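We begin with a single chain expressed as structure tokens, specifically the form predicted on its own.
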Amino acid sequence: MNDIQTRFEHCAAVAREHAARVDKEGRFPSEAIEAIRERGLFGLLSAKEVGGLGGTLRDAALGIRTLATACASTAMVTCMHFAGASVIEKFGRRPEREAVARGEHLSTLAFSEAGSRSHFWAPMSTAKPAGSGFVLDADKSWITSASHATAYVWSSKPVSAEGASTLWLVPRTAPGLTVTRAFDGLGLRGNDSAPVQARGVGVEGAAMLGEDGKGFDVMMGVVLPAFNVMNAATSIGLMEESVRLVAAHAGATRYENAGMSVRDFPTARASIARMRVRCDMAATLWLDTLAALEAGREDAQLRVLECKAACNDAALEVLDLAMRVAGGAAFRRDVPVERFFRDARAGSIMAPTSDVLYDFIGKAATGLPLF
């Protein structure tokens, strides 16, 4: 295990200690996020020249998987930070890049909108010139870490250029931004994913990330590969830990009247075997996606689309089986299987949703353009 993954293991131990309360109270996983910051991992994807670790997407994805075995809310907050930080690192000004590297900037994405729903690449929000800067107006439907992020990587329609979107770095405390309600969801209860309204939010010209109208290219070339791979990593972490928990449960839980443990029943063993196989299949595709991106393979984009859909849906199946094998015990709040079951539900409905991804994959397979 390298130094970066050792740091993630430490942070996962902190996350595990607080995970039950984070879920029960629906509160932000502050202790785990602070541990991540203290270990220098906020700057994992920041270049060494600005004080970061100069890590890779593989480093981030493996770390997200580790965090997810303990607390999926922590994993998702960190996933969104890395997705936003990757844009800042590529297009942001040096002060913001250095702030991320120093651990002073928690990032996130502000793409999802009520008007375009899971079609995150087609924002309805606007950016209009105002003096030397611009004014943003929007109704963002979900922003992870909405009340805790330092700034949002924000999408809008272009100001004047051709194209689908333009990206901005918008401070969370900017006048005119309002978190309209707190998150109270089925799963990922600590990820602080909330709607945010923007009314006349002023930003300076230097807040633009990349060129006007080129946001779509950044979304597809930078954000989508990073987000899909890390989102898939969360699903894999949930599956890995659920297999471990259920296998341990099957060995330790006994039918005293029959002198047998749960694992002595062929049906239980078969279900655990299906969990193991499904998890390994998904993880193999996920690792191949990372390899395809690293090698610049022709099928890299297809793998990026496939890995999130496959891993998210595999997690649904594996956690369904976990609940069945663990039986009544799995319905208790003090047993993590029930929490993992709820957390696993989120992946397939996070944009791009599984349905959207399967449509894209079908288009690619049949020779149609994706957009």
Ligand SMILES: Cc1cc2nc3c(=O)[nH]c(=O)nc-3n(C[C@H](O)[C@H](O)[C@H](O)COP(=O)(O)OP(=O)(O)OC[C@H]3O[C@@H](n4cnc5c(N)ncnc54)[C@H](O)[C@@H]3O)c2cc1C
Contents of the next structure:
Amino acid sequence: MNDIQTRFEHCAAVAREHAARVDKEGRFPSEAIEAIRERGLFGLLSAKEVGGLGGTLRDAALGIRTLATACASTAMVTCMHFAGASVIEKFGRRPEREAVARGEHLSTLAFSEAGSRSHFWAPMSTAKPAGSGFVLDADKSWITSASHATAYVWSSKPVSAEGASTLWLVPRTAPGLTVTRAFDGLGLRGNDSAPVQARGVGVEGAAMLGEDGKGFDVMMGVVLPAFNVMNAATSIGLMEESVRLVAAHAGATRYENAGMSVRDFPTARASIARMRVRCDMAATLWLDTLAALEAGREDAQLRVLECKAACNDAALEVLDLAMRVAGGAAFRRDVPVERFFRDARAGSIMAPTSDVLYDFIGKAATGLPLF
Ligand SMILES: Cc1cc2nc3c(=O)[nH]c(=O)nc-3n(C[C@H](O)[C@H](O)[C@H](O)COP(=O)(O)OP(=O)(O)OC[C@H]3O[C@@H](n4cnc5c(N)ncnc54)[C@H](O)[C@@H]3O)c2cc1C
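Which structure goes with the form predicted in complex with this ligand, now that we have seen the form predicted on its own?
Let us now look at the entire complex, which starts with that chain.
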């Protein structure tokens, strides 16, 4: 294991210690996020020239998989940070890039909106010129780390250019921003994925990330590959740990009446085997997606679409099986798979949702344009 993955292992140990309480209380996983910051991992994707670790998407994705075996909320907060940090690294100003590298900037994405819902590529919110800067108005429907991020990587309609969107870096404490309600979700309960309203939020011109009207290109070229691979990594971590937990439970339980364990039932063994196979199939596709991106392969974009849908949906199946094999013990929280079951529900409804990804993949397969 390399140095970066050793750091993630340490952070996962901290996350594991607090995961049950984070879930129960629906509170931000501050201890684990602080551990990630302390070990320099906020700046994993920042270039060495600004003080970062100069790591790769593979480093980030493997780390998120490790975190997800312990606490999926921690993994998803980290995923959103790396997604936002990738945009800042490419289009942000040097002081912000350095702040991310130093661990002083927790990032996230503010794409989803009440008006266009999961169609993040089509914001309804506005950016209008005001003096030397701009004024933003929006109803963002979900922002992970809403009350904890340093600044949001934010989408709006273009100011004046052609195109679907423009991106901005908006400080969380900017006057006019309001987190309108606390997050109380079925799963990923530590995520702080709350709605945020913007009313007349002033930003300077330099807050624009990339060019006016070019937000869609950044979403597709920078955010989508990173986000899809890292979101899929969360699903894989959840599957890996649930296979381990359920296999251990099946071996440890005893039927004194029959002198047997759950693992002595062929049906239970077959279910665990199906969990293992689904997890390994998904992980193999995920690793091939990383290989395709690294090699600049022609099928890289298709793999990026496929891997999130495949891993998210595999996690739904694997966690369904996990609940079944672990029986009432899982239902009653004796075996902590029910948290994994709830956490696994999020991936496929996070945009691009599985339905949308299958539609895109189907369009690609039948020669239709994606948009
Ligand atoms: C835990 C969590 C954290 C999140 N964090 C963030 C974040 O940090 N930043 C951010 O920007 N967003 C975030 N989101 C929002 C997320 O990306 C989605 O936008 C959101 O989950 C969509 O919910 P909705 O009710 O608006 O879905 P809707 O858009 O209302 O979708 C409802 C259903 O319609 C389906 N559907 C929609 N369009 C199509 C289509 N074209 N074809 C077929 N089916 C379709 C969907 O798949 C879904 O099943 C988060 C979501 C969750 C659950």
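None of the values given here were measured: they were computed from a predicted structure. Definition used throughout: the rigid core is the maximal C-alpha set that superposes within 1.5 Å between two forms. Numbering follows the first chain given and starts at 1.
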Classify L302 as shifted (yes) or not shifted (no) between these two forms, where shifted means its C-alpha moves by 2 Å or more with the rigid core superposed.
no
Once the core is aligned, please say if the CA of V335 is shifted by at least 2 angstroms between these two forms.
yes
